[in-house]
Amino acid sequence: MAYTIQQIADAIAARAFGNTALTVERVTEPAEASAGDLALLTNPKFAGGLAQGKARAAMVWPGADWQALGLEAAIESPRGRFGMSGLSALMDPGQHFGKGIHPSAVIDPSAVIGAGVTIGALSVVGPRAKIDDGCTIGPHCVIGADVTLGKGGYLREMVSIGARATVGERVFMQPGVRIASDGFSFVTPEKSGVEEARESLGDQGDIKSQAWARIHSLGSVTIGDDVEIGANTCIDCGTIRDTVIGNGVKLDNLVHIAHNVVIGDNTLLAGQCGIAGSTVIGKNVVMGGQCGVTDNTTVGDNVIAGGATKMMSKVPAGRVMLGSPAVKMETHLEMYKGLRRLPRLISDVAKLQKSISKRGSND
């Protein structure tokens, strides 16, 4: 779909310059732009690429001299990457899932479907599920019994939501998301080796082989508004009450959220993070990829954890954490510097020992 430079600028509340009636259809990198594209040039270091492409218009960094860059038109965004948010939403060509309810979808007669809802081919909607107005459900989704999906939700293909989950408004789920799988909760008739080892810090005592008894999940999952959930990410049901995902939470691909976990508003977990059972994560937390948090602990508001940080105990609010086991960033850097110096330290100590023992023998 084509837009004029002026239309785009208006849509994202930015300023437009030059021939603002020029139309563009796609956003591209400067070097790959054809004449009908809007080059994305929010960082001066890529300005050289313009010459390789054919762009007549670009979205430029604040204060850029668009005429000197040889452009006919330009859009200036106060904060480059933030401008990309509105621009990309406008120019997104979408998934083409169509409109309305596909005839091959299997919808329980007791389900309640709102106005303007799209349900893709071969999707299944269970008994008493409520799909609110303006939702788009891609092909091959399964919406379980008694699920509530809030207004304006968007589910890509192959999403599944188990019974009794409650999902807020404008929630976006990527392909293969699993909501409301059963919690992983097992118990042994007698004290288990793990319990022994935790109590004694290492000794399991005399372990007997025991089978595990399953604890069923009686809770489900509650998800707030404006949440995004990545491909093949799994969120388990709570044991008694629901597992809770706050408003504005963003979960990347292949993330694991165990039973009873609570995640605060606007927290962001990158790919392959895992949060173990009954742990509470605060608001505005950011974790890099492959982080882990142990069970039954808390991570405070505004905590930032670098990639592959493994939080084995409570993390106070506002901390920046690194390492496995996780420590404060400063401590980690100091420990790591020490570790790098360790081979030299060992040889220094050996020299000291020699020097002392020599001196001793000289006494």
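Mind pulling up the form predicted alone next to the form predicted together with a further copy of the same chain we just looked at?
Just this one chain is shown here; partners and other molecules are left out.
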């Protein structure tokens, strides 16, 4: 769909310059732009790419001399990356799932379907499920018994939501998301080697071979409003109470949230993070890729953890963490500097030992 420069600027609360009636249909990188594209140029270091493309208009960085760049029109956003949020939403062509309920969808007669709901091909909606107004459920999705899906929910293809889960409004789930699978909870008839090792910090005692018995998940999952969940991310049911995901939480691809976990509002977890059972994550926490948190612990509000950080004990609010096991980032950097100095230190000690040895032989 084509938009004028002025329409785009108005939609994203930005300023428009030049020929604001100029229309564009796509957003592209400067070097690949055609005459009908809007070049994305929010960083001056990529300005050279304009000469390789044919863009007549661009979204530029604050204070850019758009006329000197050879443009007919420009959009200036005070914060370019934030401007991209609104711009990408406006220009997104979508998944083309169509409208209404596909004839091949299987919907239990007791399910309640709101107004303006789209349900894709071969999807299944279970008994007593409630799908609120304006939801889109892509093809091959499964909505379990007694699930509640709030207004404006958007499920990409092959999402499954297990029984009794509650999902808030405007929740976006990428392909392959699995909500409300059983928690990984197993127990042995007698104390296991794992329990012995945790109590003794290493000694298993008398080793016995024991079978594992399943602890069923009686809880489900509760998800707040405005949550986004990445592809192939899994959130387990709680054992007795629900696993809880707060409002505004963003989970990347391949994240695993175990049973009984509670995640506070507006927390962001990057790809391959894993949160072990019964752990509480605070509000506004950010974890880089491949972070891990042990079970039955707490991570405070506003914690930031660099990629691959492994948090094995309680983390106070506001800390910036790095490493495995996790320590304050500044401490980790000092430790790393010390590690890099070790070869030189070993060489210096060896020279000192040789010097002392020679002196002793001379005596």
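Here the rigid core means the biggest group of C-alpha atoms that line up within 1.5 Å when the two forms are laid on top of each other. Residue numbers count along the first chain shown, from 1. These numbers come from a predicted model, not from an experiment.
Peer 1: For A21, does the CA position differ by 2 Å or more between these two forms when the superposition is done on the rigid core?
Peer 2: No, the C-alpha moves less than 2 Å.
Peer 1: Looking at S347, what is the CA displacement between these two forms after core superposition, in angstrom?
Peer 2: Between its two positions, the C-alpha of S347 lies 2.9 Å apart after core fitting.
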